[in-house]
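The chain below stands alone and is given as structure tokens, in the form predicted alone.
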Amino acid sequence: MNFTITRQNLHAGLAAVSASIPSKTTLPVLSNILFEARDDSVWMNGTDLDVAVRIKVPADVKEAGSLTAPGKKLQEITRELPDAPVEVATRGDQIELSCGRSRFKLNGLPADEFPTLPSISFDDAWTVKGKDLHSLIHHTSFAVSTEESRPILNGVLWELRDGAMRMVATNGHRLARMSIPAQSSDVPSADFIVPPAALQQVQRLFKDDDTLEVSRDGNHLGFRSGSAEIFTRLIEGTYPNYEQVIPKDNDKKAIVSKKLLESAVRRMAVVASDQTHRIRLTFEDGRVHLSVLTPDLGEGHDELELDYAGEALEIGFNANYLLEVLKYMPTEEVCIAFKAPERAATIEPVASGGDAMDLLCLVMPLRLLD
């Protein structure tokens, strides 16, 4: 193998890919990029045998080949290398850098030893906007659960809907729902489980104005746009009826506003159990009551006006849950809806200039204790 790049474009696929190197592993190969040169590209793939990332990057190939080697390593030296064209040669299973006049030689694994990744046709791709995707993503994927008891729950469920586009996120204890409607009338009826690593690599590789083809085949995904490809495993398993716990009759409403309330529930989590995280809130006409007391710690109140008429309430949340879910409201105030303490309270977006965004997250109550 053997190719003249430029130092920005080959900086800019390596770090592209390096972002999928595991930063642990036991398999030495995981650690390398697999460098393919043909015609007037060289394709870069990483992977940690969840999630592969391809980048095609063009170049002077004078000798076609391929091999793995080290990928933070090339990386770094990269990074600091002058901008200057870079040859990059191979001797065996050395991979051998020229630069104006700095020489690297690193040692690669063959090319056969790196994992084959999915091979996954984009003939019947549906396709959606960049920007579509990313805002599903980061309105949702941070709801997804960290707990290994439930491994469902450790990835964000995608629906596909004729005209429509869903994702859900939930640990039990929230969940994050957003719909936006589906460019192409064509989509395919699908559901799948895409697990947040595949999802961080989709927001990191591509732009609000790229058009994304996304293909499924059997238990893998594969999104791809321009020069990029990213593969991954879907989580295998049915998700669970999350209709059922989004209350339909929460009758009781709150506007308020975010940063206000944000700021009032971070000061009440200073003096929250570290267990339970537990803070008060206590709604009457007009205003609400935030108050905590941890009896080895201490107490605190505040007080918050806010549009809500009606019955008193008093109503326990983990201050850390509340907060999560306030950080990915995306406008000014929410709306907080309940119906009882026990119940679920939703909370959704209170649209200004009629935009509104078909959004809803959940907190589960926590039972107060007297």
Given for the second form:
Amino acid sequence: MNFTITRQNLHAGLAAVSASIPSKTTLPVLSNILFEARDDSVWMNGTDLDVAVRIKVPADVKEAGSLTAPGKKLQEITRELPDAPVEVATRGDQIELSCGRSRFKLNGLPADEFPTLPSISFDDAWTVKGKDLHSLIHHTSFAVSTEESRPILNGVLWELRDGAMRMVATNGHRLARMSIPAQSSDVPSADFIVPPAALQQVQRLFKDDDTLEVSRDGNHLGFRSGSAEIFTRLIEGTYPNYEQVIPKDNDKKAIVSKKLLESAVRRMAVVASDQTHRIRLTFEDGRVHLSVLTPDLGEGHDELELDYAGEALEIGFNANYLLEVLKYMPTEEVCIAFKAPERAATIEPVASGGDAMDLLCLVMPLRLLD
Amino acid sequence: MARRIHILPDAVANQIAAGEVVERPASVVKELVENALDARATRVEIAVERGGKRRIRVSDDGVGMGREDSLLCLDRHATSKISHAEDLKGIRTFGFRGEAVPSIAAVSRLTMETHDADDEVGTRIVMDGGRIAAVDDFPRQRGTTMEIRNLFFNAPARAKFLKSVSAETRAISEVVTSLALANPRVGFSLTSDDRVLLDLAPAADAGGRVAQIWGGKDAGSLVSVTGEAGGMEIEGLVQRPDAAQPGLRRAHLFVNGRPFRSANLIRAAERGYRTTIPHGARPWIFLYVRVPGGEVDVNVHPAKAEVRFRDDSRVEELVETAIRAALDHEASAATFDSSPRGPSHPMAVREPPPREAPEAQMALFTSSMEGSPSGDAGVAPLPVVEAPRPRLWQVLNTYILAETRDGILIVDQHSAHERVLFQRLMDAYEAGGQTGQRLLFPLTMRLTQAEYRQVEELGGLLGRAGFEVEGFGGDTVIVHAVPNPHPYFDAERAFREMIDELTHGSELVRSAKNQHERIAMTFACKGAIKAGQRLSPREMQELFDELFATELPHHDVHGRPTIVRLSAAELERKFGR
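Show the same protein again, this time as the form predicted in complex with its partner chain rather than the form predicted alone.
What follows is the entire complex, opening with the chain shown before.
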């Protein structure tokens, strides 16, 4: 293998790929990047065995070939190189870099030791706008579970339908659901449960105005746009029936400034128990009283004015869940709706003119024993 | 008319009295050794033959007696120890009834040799079945020797009830051991048929005496107990929970230096151990209670084996709290190896340190280095380092290592978290209950019939633990809310395992004293973070802080240690420094 590449192209490619490389691994070849030079470009591949990233950069290829080389080291070297063409060549299992008067030889590993990436055909792909995908990921993926006992909840449910797509994430205590209209395509409906790590790479590598192709092959999902490809393993299983648990009859509604509520909850959270983070909200005509009482620590009280006309209602929440949900609300005002203190509360954005975003979050209450 | 009622001759009266005081050879030994101790002996030698049935010889280096006293002491109710009824309230000596020696003399062949410092020559008195057979001059150093031969030779009914030689020997050995523990500064020896059973030089304290009797290893497993309340004081040694074994218990109680038995106090001591030892384990307990004279009545039992406190419950409470406080102390944590730590000053009264996480090694640069080094204005001020906290490492995703001023603490994360969760739930029960997180997807579980009944029975308490359970008909339950003790908590699995253990029982469940504890223990055991769980530095710090905020940070609910200490001294020994 022998090619010449601009420092900028080499650096951009390495930076894009190296984020997919695991920082600690028992399999040494995973800390390497696979270089494949052919025609007029070089493909760089990195993977942690769950998610794989593939980047193509233009290069002047003198001799086609492939080799793996230490990713982080190459990235660090490239960052410090002068702005001049870089010549990359292999000698046996070593990779040689020359740029100006700088010379490096790094020990690599043969390309055939690198894991084979799934080969996914993008012939019958769904097409998705980068902006739409980003918005869905941003507003829902925070809600995935990190607890290992229910692996299915460790992924984000992505539903592709004719004319719409939707993402749902939950950890069983709170849930986020968002839908976006999508241009119809001929490909059939599909549901994927995608690990959030793959969605992070999607957010990182694709731009809002990219048009992505998405394709599935068996247990793998591929994303492609321009010179970047991402492959991920899907989480297998049936996602719980979330529609069934989203209340339709929450009739006690409060409209409140997101910013004011957020900062009041944050103040209460300081005094809340480190384990339960429990705070108490009492909704009354035109106002909400927030309070927290933690044995061994103390108590706090606060009050906000808001638009509430339902019956008085007292409900407990994990302050962290509430804050997370509020954080991802896109509007200045939000609508919180309840049925009863032991039932799920829903939180939705309140659009001030224009189209409302179809976003719904749900938080399960904490029981108030006293 | 013939008189039917008459006064018994002295000999018969003494034989009857002997029946109360002198039950068996061991009681003779007890009375004689106590007399020796009352005579301020510094060394007491006891020799017995055939379990004391043939011969008992107790000799001391105490004050001894003159001729007159020695004759008088053979009379009933002759005593040097009290003179008025009021004296009974503040008894500081072992004997006081003046019953022992005449009673023993009445049922044996007794030889007494004694000499006090004032007389020129000693006295020897020989008695036979309570009658004086001879009184001679006898050369002897200061002190008294009592030799009892053929005990119960004239009371065959009682002789018949004596047990085997080995059983009687064992009883004697126990009596001497108990008295030796009560008086660690007195030397003791006990020989049985020329075999030396005990040979104890005067010891500095009770810990030293325990080491003499049972060896340093067992002595090293003891931690000191001190406590004080309302004029009563308690000192002593109790076994570290991790060393407590089922089976033979060594429990010795002393009040004002007098051994006594009390099942209630032993139970109080065990309450102090609650949740730190497995069910059935019998920790060793050596407790020395000191109460003002009026607080205890020792004149309850002829052999003085039992005493009566004016307020039993206060003594029990003192014992329980003192033991609990001792187990709370870091010294009760398991040590790195089983080699003795040596009870260097086990009886020394120590202020228990304020409960807080052990401090870390001081950092090289601390905030005490105030201001910037003098000189050039260009030098930036030293960064202010926060108060040093233990630096924590996780090892094998199972243990947390912390550096302390005196070495290393190794904390078992599962055990530590068990203790934390137990405490948290018990506290929550007191305050009403533990918060339950309502579930978006309630858990549906099929149970066996027995499990279902158990859940029904415990419903309220489970609810207050955060588990909101509803019957769903048949043998299925729905769990609507669960506690959320940590981010890795698997509620379904924990609940299943809890119900299984609560239904089918286990050592843990049996060791609980009530339903609250049963649930808190199983919740702690099943809900605690597991070994193998990777923890972030913040999580480790939280666990560490919470552990040291519990009542008994050194032991988990199974009685296993949560903390193992590796002291600088142990490290130095390992490296041969």
